[in-house]
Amino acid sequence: MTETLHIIIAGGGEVGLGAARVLDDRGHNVTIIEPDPSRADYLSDAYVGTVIEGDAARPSVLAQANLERSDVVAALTDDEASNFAVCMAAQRMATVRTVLRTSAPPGEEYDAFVDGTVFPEAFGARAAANEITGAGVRAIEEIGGELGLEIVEVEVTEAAPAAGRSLQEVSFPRGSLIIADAAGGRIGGPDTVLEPGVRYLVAMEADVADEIMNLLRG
C-alpha cells in the first residue's frame, strides 16, 4: 500500500489545483496555500484539501499548514522567485522534501537547493504536439536523460512491417521496448502480436525513434 503523504501546495492556480486533485485521488492529504481570497474560496468549494488563505512565502503562513508534520512542500505559483522563497523557508523550518515550479526547462540552476523541479510548460507543449500530429502517435511521457528516453502510444497501421507479427518475429532495435497495449491489458512479451489498428505503449531512446515508427507505422 502506498504511504499517505502530507503535502503542502503553495499556489492554487490551475497547476496547483490540478496537482492537488491528482494527489487527492491517490489518497494523499493536501493543503493548498493561496493568497487571492476569491481563488481561495473557489478552492475551498473544490473540496480537494485544506485551504489556507495567505502568502506561502511568509513563514507564519507556512507554519499554519502544519509544516513540521508535512512530507513535501511544492511551490507551484507562476512566480519563480516566490516559489524559491517558499522552498528555502520550508527547508529552514522543517525537514521536508521541496519541489519548485520553474519558468524555464529544468537544469542545474536549482538542483543544489531543492529536491525537484517542475516545468509545466513542457507538458503543454507535448499536448499541443499530440494534437498537431493527429491520431496514430501520442507522446505519453518524456523521461529525458542523455538517451532522450520517451514513452509513446503508437497505433499500428495495416501497412506497417510489424503489423500482424509477434514480437519474436520482429527485430526491434536495441533501445526500445513494447510495454503493453494501450488498454494496459498485458505486458508485451515474445508472443505478443502487433495487431493493426491497436495502440501500443512503447518506450524508446531518441536515436531509434525513426526505426520504431517505420516498423509500427510504415
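Residue numbers count along the first chain shown, from 1. All values reported here derive from a predicted model rather than from experimental measurement. Heads up, when I say rigid core I mean the largest set of C-alphas that superpose within 1.5 Å between the two forms. What changes on going to the form predicted in complex with the partner chain:
Relative to the superposed core, residue 192 undergoes a C-alpha shift of no less than 2 Å between these two forms. In the core-superposed comparison between these two forms, residue 38 has its Cα shifted by less than 2 Å.
After superposing the rigid core, the Cα of residue 28 is displaced by less than 2 Å between these two forms.
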Second form
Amino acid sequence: MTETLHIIIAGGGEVGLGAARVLDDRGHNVTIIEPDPSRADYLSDAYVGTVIEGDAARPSVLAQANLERSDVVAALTDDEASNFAVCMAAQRMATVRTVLRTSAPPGEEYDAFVDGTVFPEAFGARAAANEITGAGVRAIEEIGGELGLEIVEVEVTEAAPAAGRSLQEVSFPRGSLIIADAAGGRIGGPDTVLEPGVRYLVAMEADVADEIMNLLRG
Amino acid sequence: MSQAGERAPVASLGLLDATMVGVGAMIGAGIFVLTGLAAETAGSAAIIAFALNGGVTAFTALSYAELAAAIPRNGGGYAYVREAFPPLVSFVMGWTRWFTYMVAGALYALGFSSNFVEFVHLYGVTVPFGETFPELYALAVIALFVALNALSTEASGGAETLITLVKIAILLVFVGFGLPQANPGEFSPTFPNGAVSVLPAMGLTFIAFQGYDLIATVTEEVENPQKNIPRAIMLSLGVTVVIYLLVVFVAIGVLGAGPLAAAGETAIASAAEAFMPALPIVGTGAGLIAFGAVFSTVSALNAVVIGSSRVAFAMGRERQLPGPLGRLHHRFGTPFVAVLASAVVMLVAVLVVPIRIVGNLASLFSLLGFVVVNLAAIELRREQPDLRRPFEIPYYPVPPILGIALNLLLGLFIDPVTWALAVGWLVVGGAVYVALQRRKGEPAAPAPEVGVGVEPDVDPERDVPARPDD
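Swap state to the form predicted in complex with the partner chain from the form predicted alone:
What follows is the whole complex; the chain from before opens it.
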C-alpha cells in the first residue's frame, strides 16, 4: 500500500462520484466539491468523501478544501472551462497535481498547464462499440503508444483455426500475448488450450490484430 | 472491522451493531475495574462522579457526531484532527490516542488478572502466583490477544454485538438481584471525603466513557452512516451511563463505599458475593459476575489492541510514524508491526506502572484527546463553513466550548505523577516527530505555528533518538 493521497474532486456528477468511490476503495482520502445542494445531499449519503457544498471555481470555496494539505486536484465537472479555472486556481494556491476533465478529445493543448487530462467520452464510445458488436470481441483497454497496443477480450469460435489447440501448437504472431481466460481462471502458458466458446484476454499490437482475429475467430 | 488499505471495509454494521461497538468498548472493563478505585477516592459520591462524567463526555460526543457524519474516514479522532489542523497537532493527537489505547489495554489486562484470580478462587482453585504476582496473568492475556490480532484479522461486528449483549445481560442480572437489597442509607454521608473529591474520581474513571470513540474509528463500515453514526454515538453513551449508574448504585448500596474501595479492581465481583444467590449451572452467583468481569476485560482488551494498532497503522500510512507501522503483513494481512509496537508499550505499562496510575494516565490522555477533538469541530466550522454537516451540534458553539473547559478542569485534578508520565510520552513523541521530519528531508516547517510551549522542552532530548535515524 502506498501512501494515502489527499484528493480534491471538483464536481460530484457520475464521473466525480465514480472516481471518488474507486479512490476511497483504495484507501485514499477524498474531498468532493459540488454546487448543487440536492446532489451534495446525495454525495453525503454515498459517504465516500467529505463534501463541500459550493462552486469549486470560486477561490473562496476551493480554499475550504485544504489545498495546501492535498496531493491532487481533479476537476471533473462537465464544464471544461470551469475545470480549467479550478486547475489554474489550485496551482496558484498550492503545490498540487492537477487533473482536468475535457469535453472534447484533448490533444496536447493542455499539456503545458495541467498534469493530466481525462476525456470520459472516449471510454463511453468504446463501451458503446463493444455493446453494438456483441459479445465476440470486446476492447478492454487501449494502451496506445507507437505500436497501438490494445487489450481485447475475444471469444474463440468453433470454426477458428486455433480452436481446441494449445498455445504451443498454434503459432501466434510476435506482438501478441494470450494473457488469460476472461474468467481469470489462469494466466496463459504453453499448455493453455483455447477452448471454443471461451473468452480470452489478449494483448496485441495494432498491426497483428487482423491475424489474431483470424486465428481466434476464423 | 478490517481497516486495511485495499481490503476495503464493507458497510455491514447496522444501527444496533454500531451502537454495540460503542457500548461494548465502554461497558465492562471500566465499570468492573474502576468502581472500587473511584469509591476509594470519593466514597459513595463515586456515583456522582459517574453521572457527571456522562454529562461531561456528552458534549464531546456531540462534536464526534458532527465530525463523524461529515468526514468519512476510519481512524476516529485522529482523522478529524488531521483534517482541521497542521501536521504537528494531528501527530500529537494520534500519538496520544495511540497511548490512550495502549494504556487502557494495560488497565484492562490488570483488571483481567485480578478478576481471573478472584473467579477461579470462587470455585476453590488457587492459581500459581495469583496472590503474589497477578501481573503474570495480565502479561499472558496481552500476549495472547496480541498474537491473535497480529496473525489474523479480528472477529466481525456481529460477534462483537453478541459479546456486548452478554456483558449487558450479566450486569442486568447483577442489578436485578442487588436492587432490592441496596440500602440508600449507604449514600449518606454523600461526600465523606469532601465534595471536591468527586473531581479526581471523575478524572480517574473518565476512561470508562471514551468507547464511543471506537464507533468513529469504524465509520466506513456503518450502513447509512450519516444518520446512524450520530445516533449510535449518542445512544451508546446514553445506554452506558444508565447501566453504569444502576451498577454503581447497587454496588455501593449493598456493600457500602468502604468495603467496595477495599476490593479495588474486583469491587463488582466482591459486591456480587454479598448478595448473589446460587444459580443453576454456574453454581455460585458471584461466579457469574466474576465471569462477567473476566469476559468484559478480555473483550475490552481485544477492542483496544485493535484500536491502538489501527491508530498506529493510520499514522504510519500518513507517514507520521515510521512507514513499517503503516504496512500490512504480506502473509497475515494484518498491521503486524503496529500491533507488535502497541504490545510492547502495554507490556511495559503492566510491569512498571501501578494500576491507579494506569487508570489516571488513560483518562488524562483521553481528556486531552477530547479537548483537541472539540477544538477540531470549532476549527472546521471556521475554516470550512460550506462543509456538509449532516449532523450539526445543537446550540453551537456552547457544547464544544463546555467540552473543552470541563475536560481541562478534570485533567487538572489528575495527580502530578500522571502528568509527569504524560509529558514524558509527549517528549518521546516530539523526538520521533523531529526525527521523521529530518529523515524526510523537510524542515519541520509547520511546527512553530503551534505548540510553541512544548517545542523548547523537547529540544535537549530529541537529538538523542534522532541520530540513529539520520
